[in-house]
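Single chain ahead, by itself, as structure tokens, in the form predicted alone.
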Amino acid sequence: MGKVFQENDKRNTPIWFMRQAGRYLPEYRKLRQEKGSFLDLCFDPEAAAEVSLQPIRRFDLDFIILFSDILVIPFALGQNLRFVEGEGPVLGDLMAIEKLEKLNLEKCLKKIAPVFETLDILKQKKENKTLIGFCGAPFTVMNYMVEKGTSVSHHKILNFIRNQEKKAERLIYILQEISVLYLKKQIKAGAEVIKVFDSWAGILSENEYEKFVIKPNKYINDEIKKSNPNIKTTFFPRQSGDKVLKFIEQVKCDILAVDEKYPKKLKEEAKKRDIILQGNLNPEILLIGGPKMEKKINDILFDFRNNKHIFNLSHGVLPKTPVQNVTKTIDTVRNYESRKSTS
């Protein structure tokens, strides 16, 4: 385990960024151009490891996160996937549930075996950094599979879970099973922390949230903890609002990533449950920079001062973010800690 979770290292707030490896970095853009398609880059272990390490070399962040994508799971399950510049992911037709249920999930994961090779390379090169593996949460992955890409209205997925509920439950079951297998293989390859991204958790009603967010995430957490009790689990049920309190009642995670809006009671509940809170600078503020950004960073550090806290964003780094704003954020966090330790 990297130095972040050592008991004797309590002074500093660790820091990393969602999408810390990506288009805002010139070294990433250069390598991306050389490799061609986004998936080609993801499935080239040496190149993907290099991309994972680029922000570490530039910023000396505390965590390395695997460079990959949550949509490698639909790809492994046989759904066509391509990434279109300026549009994002485009997925093919969803295979019939009956056919998906007959798939050998272990065999499916062989299609994305380069991901595990990437982690193996990173394990050798990580030094004292903590290595994060990840997957998309079942509901968020299902959202992309049904919508066949990114959606604003989420009309297709909401129609699917409300009018074809049994099929939706069967698909969620497949996705939670393959997610557990996928994460276990990542852990075997060297991941020390796993993160589950539920980016679209916030679009569901309370009953739907219980069924399609809490239940599958609890299953994933419980299964990982059974076989790997020392692995730190992180969940990000984005835009959950007050429902996040019910989430942490049932999903016994080590780290909870939060966006900008969360219930006041969360900090107290997290402390009771010994949950580390991670977040939560708005990526738009990181993009803009300046005094507003510095003030917000200091406000966040003050706000979470009585909690175990990892500094991060409320979502991913935006592609046009100036590199100097990322550097300034890291300096502000570390200088805040320095001031605190001498006060």
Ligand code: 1CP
Given for the second form:
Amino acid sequence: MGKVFQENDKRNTPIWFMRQAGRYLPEYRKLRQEKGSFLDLCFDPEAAAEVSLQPIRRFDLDFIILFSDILVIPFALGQNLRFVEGEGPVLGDLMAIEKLEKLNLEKCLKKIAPVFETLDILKQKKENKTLIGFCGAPFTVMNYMVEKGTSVSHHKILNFIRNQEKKAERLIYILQEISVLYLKKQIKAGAEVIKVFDSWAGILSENEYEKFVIKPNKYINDEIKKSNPNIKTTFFPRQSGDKVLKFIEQVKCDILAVDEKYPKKLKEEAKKRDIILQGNLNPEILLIGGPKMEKKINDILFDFRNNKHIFNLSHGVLPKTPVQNVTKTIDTVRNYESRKSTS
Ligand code: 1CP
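Mind pulling up the form predicted in complex with this ligand next to the form predicted alone we just looked at?
So here's everything in the complex, that chain up top.
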């Protein structure tokens, strides 16, 4: 099994990038064009595995992440989904909760079975790299299901949880159940680390956050740990601010992905709980590059020097990112390590 940390390796800050596969890579754009739609690419195991491996070949990153999307879960539940060029995901109408509750979730997952085949291919090709599987956290997935796409105001989802709370809780329950089943199947197919993306955790008030972020993420972590105690779990409750301290009190994860704004106490708390911190370079800096970027990378490595740390971004790689800035970031991280070990 690939390790999260390679002992006695001077490259001891492992590195990967959120959305490391994607449009900033010419080889991705080429394959994407050949395959037609984004979903067609996700559901073609050979092609999806190839996309996962493209950034590894180019940059020799330490982790391979499954190429798929968090929105395959609404699709599996029967909600229409398409990705519109330049616009993002567009979902169909949300099914009635009574209908959703009658679904056989195992059967739903058969609809997205190519994902498990992709992992199976990657497992055979991963060599010494660590393979990451993922899903969206229930609240973030529910956000897209209710908003029916990307939203700036999040009016519909906030309205839904505030005015139809019981219904929202029932939907969250379905989503946490299917997420656990889905992740277990990914683990069976070869995922060694799992990551749960709660990209919209930051829009909730404290009480809502406990109910819709902490509770479902805790459920997912506990269920995965029960059946797979050796699997490393990663959570990314994006833009949680100070609430992240409550999050790690409850969600006994192995790895916590952080964005740029985290509370001062987090580093000490993570250390106490033996949680690896993952992050947190702003992907916008990668658009510019140069000395400003290098300084920021060195500052991050210095900041997290007393923690177990996986270098990553605070959000996904942007499509306009120059490839050479990604190369430079990796070199800077690895040179920092070798400087440290020779001084
Ligand atoms: O080819 C294309 O144009 C599609 C662009 C694209 C890609 C490459 C989308 C559409 N999704 C992905 C892949 C993807 N998405 C991965 C693959 C593995 C990797 O290389 O990292 C992962 C892990 C995701 C996860 C994902 N999808 C998240 C969580 C992380 C985050 O960015 O916050 C979310 C919110 C989505 C939804 C999504 N998928 C795609 C778009 C445009 C969106 C909407 C984003 C938004 O609402 O702003």
